[in-house]
Each structure stands twice: as structure tokens, then as C-alpha cells.
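The chain below stands alone and is given in C-alpha cells; this is the form predicted on its own.
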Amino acid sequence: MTSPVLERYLERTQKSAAAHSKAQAVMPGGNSRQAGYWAPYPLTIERAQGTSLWDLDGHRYLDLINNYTAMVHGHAYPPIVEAVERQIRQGTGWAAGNPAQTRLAGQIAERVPSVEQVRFTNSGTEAGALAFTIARVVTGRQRLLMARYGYHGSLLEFECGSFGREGPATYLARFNDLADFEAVLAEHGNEIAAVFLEPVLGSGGVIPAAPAFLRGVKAAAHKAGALFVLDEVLTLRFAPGGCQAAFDISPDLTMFGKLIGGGFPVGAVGGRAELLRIFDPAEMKVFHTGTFNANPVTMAAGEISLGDLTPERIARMETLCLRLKEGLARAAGKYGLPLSVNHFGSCLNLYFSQTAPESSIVREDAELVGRFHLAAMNHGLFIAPRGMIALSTVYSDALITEVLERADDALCDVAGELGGTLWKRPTADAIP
């Protein structure tokens, strides 16, 4: 069966198709980031401002993923642009300290209760690698335990677990299943340096952990002599002190990234001073460096991004996200489409099924969510291919209304394809 949704996407994105073809000649698959690819080819974005993106063909999209939650204040946020422009004129990096890194580290330590000191990297993946290094040095062990389908970056030890597979250094247990984690720790605890957990599965489908589960895993990890590492790379956006403050749990180490860079590459590990002392030149046990670690441009942007993420803005995003969730559910019901929505704070994940699966990795609606993804872009909505949405602080009630109107059109197109033809919109009298 032909797909009008696909045909429309191909027709309206011809310059993106040509750009992708050129990219394939010089990059494997035409990209350097799997999350930025989807079939038949991804858009090529030319510019971004606020809540909007523009592709090479001149189409505007409302950005509903915000670079997978990193752009918490939208694109080209004026206070960040001003801070970065000032810093660039003063230099972009040198092999010495800079005042901005001290200020940003202080902000993080002030906001997040468990953090006494911070060590910066250039990505969340690097933060995960560094946290694992700390745990191995402190404990003398070489393995980790994480949730099946969790995500802590593209380090091999974490990546196998993201796809539900154990590896030579990686044990897995079921998310939100304390007994399963306790069983693995009881059997293999003397091998495990650290337990890594997200307080809300992001890549796994926006699934929150039960606070009692997190506290129980921490206790079991400590009983086994392992560290407990909380990955707040994504979840720092949900509360001023991250989910650990909201859930009342104090990890040994915390991973940070995304929003603390204000749109620039960043990562960090925070924790107790006694654990991070291994990097202190006075008694160094691990040599850790990086040309762009804590570079002044990223630090200047991060200061603004974190400082402007106020409790009021966090609450406002959550309110708008709840309105979006309810509106999408009503629209799907109108067209007879099954829809379940995982929602936490300012993020949600769509599933075209009666119930959400254990993870986005093991879903049965892949074809249907793929159709909706293309249909959404045809109507000017930019969401993650897996149906994830993350709002920014610059969204408003009026923009959410516009999003729901465009989403209604996209859902109508998808429902029409399931019926064999592109539906016409029901009249007002026909809408229940």
C-alpha cells in the first residue's frame, strides 16, 4: 500500500534528501549521531530560534524534543547568546583555570544536596565513564550493575545494557524491581564497583522510578560494598535539585550533562569530596584531562542555563506538558487510535498501543509511531522518532494550542492510512 504520509514527506523535503545524499559520501550513514537519524532520511536543519527550527526547504517546525532535553530554554536563548558572545571575544579555551567553571560548579553544589565537588567533562557519556573510573579505583572492582534498557551514554559497558544485553563488565536487573537488583548484588556484589540508575528512564521511555526502589537499591549496593551512582543528565530539569532532591535520596556520585552546558557540549560528575579526591594533584590516583573540559564558553552558557531554570519555570513546563498529554489523548481517541502516554515533569513518550511497554526498545508499535513521526513533521512538529517530547521554558499556552492543532492533523493522516485512504477531517457534528 502506498503511503500518502511518506509521499508528502519526500515531496516537501527534497533539499534535505539531497543534503543527506552528500553526507553519506563522507560519513557512515550520513551522520555522526544515531539519535539524529530516521528513515527514509533525516531533515537537515539550517537555523533555530526559540521554539522553532527551519529546514533547508524553508519549512518551520515547532521543536518538541529540544535536542533530547538539552535546550531547556529553547534555541538561541538571548541571555545565553549574550554571555557566550562576551566570552568568545575574551577567548575560547586555555590550559589553565577560568572563573566561570568555579561559578558553575558552585551552582551545581548549591542546588544538588549530595554534591560537594564537581569534575567537568564534555558529554554525559564521558561523565558516565568518569564515574565508573572513580568507582573502580575506590572499590578495586571492575564491573557495574545497571537497569536493563537504561541509558548512561555510548560507552560499551553501558551501551550493551541499553539494548538489554549483559556484557563482560555489565550486569543487568529490571528497572523498578528491587528484588532483582538485590539478587544480582547478593550473587555478584564482590565484583561490582557501582550501581548506575536513572531516576526516570529517558531513552527507555520516560518511566519514573519509585523512590523506595532507588533507596532500596542504594542500601543493597552499600551492603555489597559498591557505590550508588544516580544519572541526572536528563532529570536535572525536573526539579531545582534534580530528582534526588525530589525523591529524597543521596547518591554517592551524580552524573550531569545536557542543560548544564546551555547548548554546548558538557558533562560532569559530582559527589562527596572524599570520592573526587583521587583527581587532586596533591594525592592523585587517576590522571584525568581533556582539551575542552570546563572550557569557558560552555561554562558561561551553563551558568545562565542552570541559573534561569527556576522552580517557577520548571512548574510551568510541567503544567504545559500535562495539558499536551491530555490533548493528544483526546485527539487520538477522536480518530480511534490507541494511545498511551508516559509522562513525567516536562517530558513524555507516546505509544500507539493500549499500554506502554517495558521500554521504548521493545515496543510493538514501531511502524505506527514511525508513521506518526513523519506525519507530525509534515505538519510542522519536530518530535523524536520514538515519540519522545521534551518542552522548553519558552513554550506558552498559545504555542501548546498550536501544537495540538497540528498534532490533530497528523493523527488524522495516520488514522486515514490505517483505513486505506487519507481521511477527511470529521465535521464538528461528527466529533464526539
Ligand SMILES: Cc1ncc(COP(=O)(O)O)c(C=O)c1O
Second form
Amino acid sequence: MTSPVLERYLERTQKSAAAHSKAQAVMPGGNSRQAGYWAPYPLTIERAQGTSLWDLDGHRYLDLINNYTAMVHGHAYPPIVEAVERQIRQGTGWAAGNPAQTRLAGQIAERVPSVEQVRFTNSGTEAGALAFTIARVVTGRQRLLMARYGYHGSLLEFECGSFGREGPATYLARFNDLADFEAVLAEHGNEIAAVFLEPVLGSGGVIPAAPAFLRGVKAAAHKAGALFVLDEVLTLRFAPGGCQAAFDISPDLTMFGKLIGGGFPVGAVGGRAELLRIFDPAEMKVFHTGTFNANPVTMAAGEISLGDLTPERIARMETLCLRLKEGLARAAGKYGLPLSVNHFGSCLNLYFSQTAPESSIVREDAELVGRFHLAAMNHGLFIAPRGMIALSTVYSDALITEVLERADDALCDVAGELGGTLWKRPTADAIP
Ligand SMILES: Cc1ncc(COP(=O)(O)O)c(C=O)c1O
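Cool, the form predicted on its own is there; where's the form predicted in complex with the named molecule?
Now the full complex is given, and it begins with the chain already shown.
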């Protein structure tokens, strides 16, 4: 079937197409990151500033995913650029302490209620692996329990669950279904080292947990002798002390990542000193090291990123996101497109169906959302292929107006394709 949306994408992104061909010769599928790929080929971005990205063909995009929430202050945020430049001139890594790591760890411990101490890694995935290691050492057990369609990183033990499959080390239960978690823990509790949960399913489709569900799972995990690990890699952006402060839940361990690196690779596990002491060289129960752990550049950037994420900025992003949600719903209605929007704080997920599915992994609208994704790019909007949006603190009311105008054009194109040709914008008086 011909698709004017696809044709327009192919025509306006020829330099990205050529770059992708070259990349494919030297990297499998042309990349190192599934989330940076979409069919027929992803854009190649040359530079980024504030809310904007520019591709090789010179087109500007308003970035509505912000490296999957990590760039919470947008791109090349001047205070981070300054701090990083200063740090780079002073050196970028050495196998000894650096003052910035102590300051960032202190900041995290001050903001996040359950955290007394922090251990840094280079990604959220590594933070998950480390939390699982701690749980295995502390409990002597080898398996984990997580939500079906939850996401804790690109590790086989977590990924099978993200796609809805149990694995040799992984049990699953339904998100927001306390009885299901209790049943798995009652049956297999003596094998389970830890229960991992996101307080808001991020890649699963922006679905908040009921606080009572989180508290219930924690109690059931403890009854079974397992640790309760809260994954705040994404959700730290929703409240100054993370969702655990907002929801009043105190996990044994917390995973961090994304925004605490200020745009640089990062992860961390936080928790009570009594649990993290297994890494203390005085005890040396677990050997954990990493060439780039807590490297001074990431730490300097992270300090600014976290420090500048004030309650006022979090609230403003939420207000703007709500406006975006309402505007998108209105525009979709105008073109007769079904649209459901999951929303929490500064994030949302779009579904071209009457109701949102249990997860963005299992959805009826995969083709339609893919088409909207390309149409959005044709009109200069950069969103996640699965329809996720995450704002940054540098968005303004005027920029949201611009996003809504561009989204209107993209929705118009998608609606037009459903009729077989590129849809002509209705005149104002033709709109009911
Ligand atoms: C909730 C959650 N946990 C863990 C991770 C993994 O982090 P990273 O991509 O830094 O390995 C992510 C990344 O998207 C995430 O959203």
C-alpha cells in the first residue's frame, strides 16, 4: 500500500538514509540501541540545543522524548555545559575518589527518603543488575519477581519480563494486581531474592501504580524474606524525592539512572547503609568495580541536573504536559481518530484506540502509531516510536502551542491516509 506519510519521510531524510546504510555495514542493524531504531531507518541527528534536534538533512525537530526522559533540562543545558567544561579541563577519570561523586550521592540521599547510601554504575541496567546482586548475596536466593511488561533494563533476566515471558530466573505477576504478586510469593517465595517494581510503568505505557499496591507488594515480599526494589530510573523526574516520597513507600533498595547523570551515562543503587555495606572494602563481601563508575564528568553534570530539578519546574512540566494531552485529544477528535492518552506528571503515552491497552507492548494500534510517529517527524516532532512523550524543563507555553500546531498537521496526514490519500485540512467552518 502506498503511504504518502512514508513517501514524505523517505524524501525529506535522504542523508539519514545514506548514514544508516553506512552504519549497517559496521553495526548490526546499524546501531547499538534498539530504542534508537525504527523502520524504515532512524534519523541521524547532528546536533541538539534546548528543545530542538537537527538531523543531517538540516530539519529541526522539537524533542518530545528527551533521550527517554534523561535530558530533563533539554539539550546542552548551559549550567551543565559549564560544569562539564570545567571538569573536562580538570581531567575526566582516575582510579581514586573525586569530590563530585560525594556531592551527588549526598544530594540523592538528602532528597530520597529511603536512601542512606549510594553506589554508582554506568547505566540503569547496571543498577538493576547490582540491586539483584545485593539481593542474591543478602538472601542466598537466585530468582526475581517483576511485573509483566515492567522494564528494569537490558539484561536477560529483566527483558524476558518486559516482553511478558517468564525466564529461568524470572517470575512475573500483573502490575497493580496485589493478589497476583501475593500468589507468586506464596508459591515461590523461598526462591525469590527480590521483587522489582516501577512506581509508574514507563516503557510499559506510563501507568501509575496504586500506592496501596506498592505497599502491599512490599509487605508480601518481606513476609517471603525477599527484598523490595523500587525502580526510580525514570520516575525520579516526577517528584523531588521520587515517587517513593510522593506515594509514601519506603523500598529496601532504589534504582536510579537517566536524569542523575545530566545527559551522561549513569546508574546508581541507593538504600540503607546496612544493605550496601557488602561493597565496603572493610568487609569485602562482593567485589564490585567499573572503570567509569562515578566518573567526575557524569557526577558534575548530574549534580546540576538533579539540583536544578526544583519542585516548581516539576509542577510546570506537569501543567504543560496536561495541556499537551488535552490539545492532542481535541485534535484527534477533530479528525475522527480514536486516541487514548495515559498521562503521569511530565510523561504521556498515546494509543490510537478507544481505550489504552494493558501495556504498550501489546497493542492493537501498532501500525497506526508507527504511521503517526513518521507523520510527526515529517512535521518536526520527535517522539518515541511507541507514542511516548517526556517533556523537559525548558519547554514553555509557546513551545507547547507550536507542538500542538505541528501535531495537528501530523494527525491530519494520518487521518488522510486512512482514506487512501493525503487528507486535505478541513476549513474552520467544516469542523463540527
Ligand atoms: C524504569 C527503567 N529502569 C531501567 C532502565 C535501564 O536504564 P539504562 O537504559 O540506562 O540501562 C530504564 C531505561 O529506560 C528504565 O526506564
